[in-house]
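First comes one chain, alone, set out as structure tokens in the form predicted on its own.
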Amino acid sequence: MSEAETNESTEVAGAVAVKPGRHKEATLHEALAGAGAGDGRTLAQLREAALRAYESLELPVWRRSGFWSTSLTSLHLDALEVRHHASEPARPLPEIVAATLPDRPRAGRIVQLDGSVVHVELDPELAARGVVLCPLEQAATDHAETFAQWYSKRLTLDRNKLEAANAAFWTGGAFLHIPQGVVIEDPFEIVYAIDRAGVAQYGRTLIVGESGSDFRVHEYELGGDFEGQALHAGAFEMYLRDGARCRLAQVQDWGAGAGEVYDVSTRTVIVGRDAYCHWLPALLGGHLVSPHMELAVTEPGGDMGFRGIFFTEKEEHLDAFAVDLHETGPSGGDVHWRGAATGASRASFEGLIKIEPGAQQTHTYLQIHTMMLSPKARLDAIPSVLVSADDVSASHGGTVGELDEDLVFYMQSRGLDRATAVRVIVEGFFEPLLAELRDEPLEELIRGKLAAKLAAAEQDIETYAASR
């Protein structure tokens, strides 16, 4: 171990630079890539062991790129609490889900504020054809048997202490199941919300798609204006059964104000024979973002689209890990990421390919394109391919770029003022990714949050234009 990994260090906006004598251990991102820790285990034993984890372990470093890492030592763990609310029939949605969602039609929603579920909807049609969305808490005692055979299958509770922690404390929860031939065209809306400081949110959602179903799930993770810390500790697992179709879009912004919400979260998606699942995740800010999200193949014929955008702001900092894990074949795959950066914020996203031994035909591509919008922000984009097949093509590739001035010139020249010019570059740089969710009213609401983060960033954009 380097003595950059056993160093002590002082942080800036969860980036850190070393000192002799503090951190013990900084690990690197690795594909989950196995069973979890649903082993026939009840969910009280299960939760005995991730306290158990949560007490042994302690708060993770990860190594980035042999020059950065990402550290938690200034989430103060022990000062967050798990606040619950009162679930009432006539309790209006919260201020920043009831300003944040599209008013369109939906086939049901559930909200999560802080520890507790206070909002449950689902289309009575599809109840009555078997569709169950309800609190995790409440499928664990009502659909004991699909929760026991489905909850944690792949997900572990013991790689780092918030794992720990979510297995171990979360509460409320969402659960979703579509049974077999069951196809719906609007989406189901599952919401984490946080609206104040001091949280704690143990979010735990569990997703299952029986044979042949078809549907739509998006999910929204939102802060609202507070000042001080706040903690979202995230678990997310989605089954495709034989023929099962998904687009699943998620959209997570917890602002961009004075509050410093810590986002450390594991979602993954199992992709089943012959099913097919469309990700387009959208990370839009938080002051420490580290996600680990992983699509898997794991019955032959199955195909995955893992779309993604992230843009960061001011001091932001975001460390993304995306698994494209190939585990039978023939399969197939495509993951294509863009992101940008400005203020003084830090974005680092590593993308890999891993084809398992025996995943024969297995065809797949990753790539990644970023930008650079200020002199101070900074820009990691790392793909990687792991190959334990020969009868296989997996590629990858990643780009950093800038403004093209000769492009702002040119629309400059055609009637734009520089800001309209610089907003109609950068959203086009993403309308490639974003035209694929096939859903207009998500759409434009995520081309208006970046709408909005690129109005702020104005200055910053400027100034990196007038240095080069």
Contents of the next structure:
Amino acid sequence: MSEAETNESTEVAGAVAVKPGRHKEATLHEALAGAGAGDGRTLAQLREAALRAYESLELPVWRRSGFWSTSLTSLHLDALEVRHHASEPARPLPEIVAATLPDRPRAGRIVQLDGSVVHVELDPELAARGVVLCPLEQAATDHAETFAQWYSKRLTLDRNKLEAANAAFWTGGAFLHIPQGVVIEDPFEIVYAIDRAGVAQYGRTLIVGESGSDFRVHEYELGGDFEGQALHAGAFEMYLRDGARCRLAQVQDWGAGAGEVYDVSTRTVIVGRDAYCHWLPALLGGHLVSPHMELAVTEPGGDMGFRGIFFTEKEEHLDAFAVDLHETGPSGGDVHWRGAATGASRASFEGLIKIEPGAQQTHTYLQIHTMMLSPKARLDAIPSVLVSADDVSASHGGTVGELDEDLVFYMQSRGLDRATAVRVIVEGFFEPLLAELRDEPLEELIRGKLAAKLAAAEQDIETYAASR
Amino acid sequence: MADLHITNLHVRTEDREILKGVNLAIDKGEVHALMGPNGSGKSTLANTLLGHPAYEITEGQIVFKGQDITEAEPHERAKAGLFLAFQYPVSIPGVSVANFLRMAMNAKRDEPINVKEFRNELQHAIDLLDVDRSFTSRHLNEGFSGGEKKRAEILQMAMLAPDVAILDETDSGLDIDALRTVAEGVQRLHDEQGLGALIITHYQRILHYIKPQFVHIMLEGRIVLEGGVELVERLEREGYDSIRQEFGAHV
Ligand SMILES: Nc1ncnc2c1ncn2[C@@H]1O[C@H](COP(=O)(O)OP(=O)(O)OP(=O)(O)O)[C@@H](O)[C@H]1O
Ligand SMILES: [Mg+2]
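Given the form predicted on its own above, I would also like to look at the protein as it appears in the form predicted in complex with the partner chain.
So here's everything in the complex, that chain up top.
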């Protein structure tokens, strides 16, 4: 690849290394000041507090370094509404869901369309072993104790208007509870779909993996083919207790058609003692997408692999923030993101390693690789490292690349046409992460989506090649 | 007309003319050697023959198997049966040798090759070139040693079975054993499949294993001298200086 390398190593000895980044937003951990929103308050009280925040806040405009911003002011929030669907047992899956999700064995599936959960299924054998998969609304009453213990424990409710909207207005939602020691190979699928304009979807997911559990979660956010604005303001929290393991993947594709889906979401995964999480969000499109993703080790021995893919096209705007947070040590972290941009899209990825005081013997690494595929696209990758412990290693590196014409020529000289060569190069660029999913149907799904996006951008890539 | 017929080829890059009227004809089953000092334009010729976009053909013609391919896309030339073993093969992250080979073979065919047939052909090529089986599951050229890259080039050549192959300094960077394996591999493809080859090299040693019928000497963008293997011997003895004096192309 024609690329520039950036490498920085912070072998810290009693020093604090600060890299420029989005410190003003800080981490959820900081915003919570150690205590979750779910600090004994009831759901009603939390909704009430969130409502007050919602009413007092304006739609956010985030000014970023480099003279650009992520502004939600173009969102006509008043024109959107939470649409509900009556639950009918025989209701077919929403079209976009049926068309997208792979046909494969699964442990369970929950589908929310617009404001309502329209489909829940759970392997009866797992249900018999105590696994719970149901709408979060239902969990608030049917599983009140667990709900009260974990709900919003590590999520904030007032950092911005849309976060407050979620905390105040969420409907439907997903609740997954894996009992102690239960090991499940097939994934649970959690789906949020929007299939028409004018919808505000406040999705909310709570997952608890009890000690020694081992499971997979595939989360999907899908947009159908429609014209006009829609909103997904999501909140996701997962708690992995002692020795629990989860492979979490997320496929977000709100569609690059005429629909303008705004997605402002917060996700956090809390890794407990000797627990492990492998988390891979694939952010594949949306009109304006601004996720805050935080993977935090909160107890000794926790380990994580934080992977991510993004691909923006056309006029899309992505403003992603990923945090690798270590509250205690020993702990491990390994963050690896890859992104590409075509069209006139704008993608910014900020990755932050944050090691809290006392998180000794933490070893973590952050790498970000990007590939520009269009002259009009803009792509930023901003790594930051904030270390407040002295017996740790934290470093970051990455590459910034463009489509390498020598690579294209090499493949063409072997008989592949140009479009295929480009596809193979871009797939190869993402391949190290896709292969890590260790899930054939999911890998194929993401490969297929990437291929379709590249095919749509062929002309663009051609122009770019000619211009250089 | 020969299978590959190059007439009065002039090629320039953005800033200057590099090839200044090259004529060359190669038939299937013939082995040609092309020698010349650094920077004389050998790789430029090789890349131009496959249609590299950095090189602009300002004059002349390339005809391959009766078709004018001067303007053809690189992949069309490949599909027609031309092959280039690169002097500096690039690496393709995330794509295994085997997968890449399968894609390249399928590009040439109407129906995708079936798994068994592919495996057989791959095994055949692996045996021919004496490479380790694990080689084919590695990402193409990524972290390959110089010698491994050259072997991977010839492995691809064996699989794609071109009519005419250009080997751009495939011998450079190979140890003596690897050189013999690779050279014998090329010789076998020549014997078995009637491969025509243009071997670009600086050294006599590869020509001990593959006997060229024709030797061409390139100087400053032109082929100035042609003959048989005796030319190689003369070069070894006298170097390029005497040839330069004789043909003294001055820029
Ligand atoms: N893409 C390019 N852009 C600019 N100049 C080029 C380019 N390719 C080749 N050249 C120049 O053209 C001349 C011929 O280069 P070429 O690589 O063809 O030489 P060569 O005969 O293969 O040399 P060597 O024996 O060192 O491999 C050199 O001066 C080189 O710098
Ligand atoms: Mg050369």
